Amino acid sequence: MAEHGLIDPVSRYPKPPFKKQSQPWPGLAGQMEPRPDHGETSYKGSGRLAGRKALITGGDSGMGRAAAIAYAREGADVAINYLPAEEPDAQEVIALIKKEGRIGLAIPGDLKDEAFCGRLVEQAAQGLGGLDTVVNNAARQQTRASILDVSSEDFDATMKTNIYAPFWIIKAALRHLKPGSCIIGTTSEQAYDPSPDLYDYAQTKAATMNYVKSLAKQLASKGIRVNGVAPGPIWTPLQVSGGATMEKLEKFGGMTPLGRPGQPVELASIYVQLAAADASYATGQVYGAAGGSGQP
């Protein structure tokens, strides 16, 4: 119960056990039970990103959707990328962005394709009238009990989505990014404390953490900041579309000190903070939100 504006983080959102549920990859937030909270009704903006122009991959659901909603309510125009199968979720996000009186661009396509990544950046920059914020959030996660169960096709798809795509997107975006611009990567607690059944995914999150720190040093002299967000267990379609076993899904987030998974909206303010001009001394940083566990 809230008193004087205080909200108890333990009881704020649903706790396990959760209903067993499965969707084909990549999954839809709109079909999850309970539906994730991306800040659709709860996030309130205050103009911190007024006039900014952001591209967010994986902007249809999860942390990308939460960031897209928050950015629009903070005054930014937003382009989101997603897979064509995620169109229903994406259209909900675009409607919310436009409701704020901001430009909302929907650019579906597969990030495993280098040529598409280049087109994505150009379409975003053209449609938004510029580009100053790039959030590399889209990711592929599939649970496999053993390394022997990870096919070369599996491994390649995860690497292309999680590592190659940000590489291609950043290269294409740099020509548009002026001093004061920022790049944000979504890493994970998996970068620091990997699960045994996420062999390929966890590696990509360690790589994301690393490129954030490397690129921050490389681009500092250009006035471009590079930071990362490291979520713990967050209630997103990744979990119900092959990212977790049914057994893990039922108990999802229960092992954290807060005893529940996080909701995407609980990371929205971190993405805003890392993009905002008043965070001008933060670069090469990774901000965590893991319910009391994980690092950093």
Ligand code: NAD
Second form
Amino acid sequence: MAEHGLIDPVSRYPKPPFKKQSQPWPGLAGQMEPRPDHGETSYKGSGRLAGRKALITGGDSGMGRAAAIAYAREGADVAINYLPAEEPDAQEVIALIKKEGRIGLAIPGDLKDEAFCGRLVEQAAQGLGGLDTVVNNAARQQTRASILDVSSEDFDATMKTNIYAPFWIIKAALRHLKPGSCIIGTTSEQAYDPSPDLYDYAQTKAATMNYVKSLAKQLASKGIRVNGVAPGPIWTPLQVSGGATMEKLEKFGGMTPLGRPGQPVELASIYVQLAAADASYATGQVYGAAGGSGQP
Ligand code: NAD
Ligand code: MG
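Show the form predicted in complex with nicotinamide-adenine-dinucleotide, please, the one above being the form predicted alone.
The next block holds the full complex; its first chain is the one shown before.
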């Protein structure tokens, strides 16, 4: 497949039609067909994050897992947060981090709880011996055809997970973040081109893009960089556990110019780049990976 280092992005990964599948929220990567590629066998590090100490929410699967694997291979110690139901996915990630000879901390718990967000940061900082990289990546996404189908409980859970949790985590983390540290938020193409069935979720992604820009200005003088990653359609558990309709899932990613969804590993190097010290002039930026569409 790879000739002289060239890999065709069109044929590199599975394309639709995909098999019908559904899991209860939050879903497991280990039960998806095909299994997503988070870089388990392919990501190669080169010491870009040697000695760094990172906390990644939603680090059990999807983009968070791809970032966790890549960070460990680049020489960072990594704490991951996830929901208790995701323990099987999380244990796979912890094993991969430890295989690199790095510290891998598993801290399960519900980010909708402010007190837990505070404990999460303290446990991560204590277990890693400091904290310099915070990746706010966890999110809730549930498709609802109509705004009338979005209950107040739904709306509240989406806001708590996607907006309040990063707010609580960043406030708790600030006292640990020395100059040179960074904060990364996972936003989405939904921030600028929302789907009609993602009324609550899409606005949280616009809010994420916005906090990245305001905090970057606020924290620049402290030497803390704040950036965002904006994925397009990526093959992750969030999509097969209520995030997308079955109709959308079968054709998932087929509308992009590359004609397929992205795999989490295809964004790993972006999370690495934004955390790396050589990206010292990048703050308040949003880097996209959406298969040819998705930017404003
Ligand atoms: P994913 O399901 O692998 O990751 C989401 C994670 O969020 C879960 O693994 C879970 O651990 C965590 N989470 C959700 N609710 C939580 C709670 N209450 N407490 C603790 N953890 C909780 O899916 P993903 O697609 O990799 O999602 C990662 C990020 O990517 C999200 O911010 C999502 O909005 C964003 N995103 C995804 C896509 C896509 O197509 N998959 C596109 C654009 C943006
Ligand atoms: Mg998960």
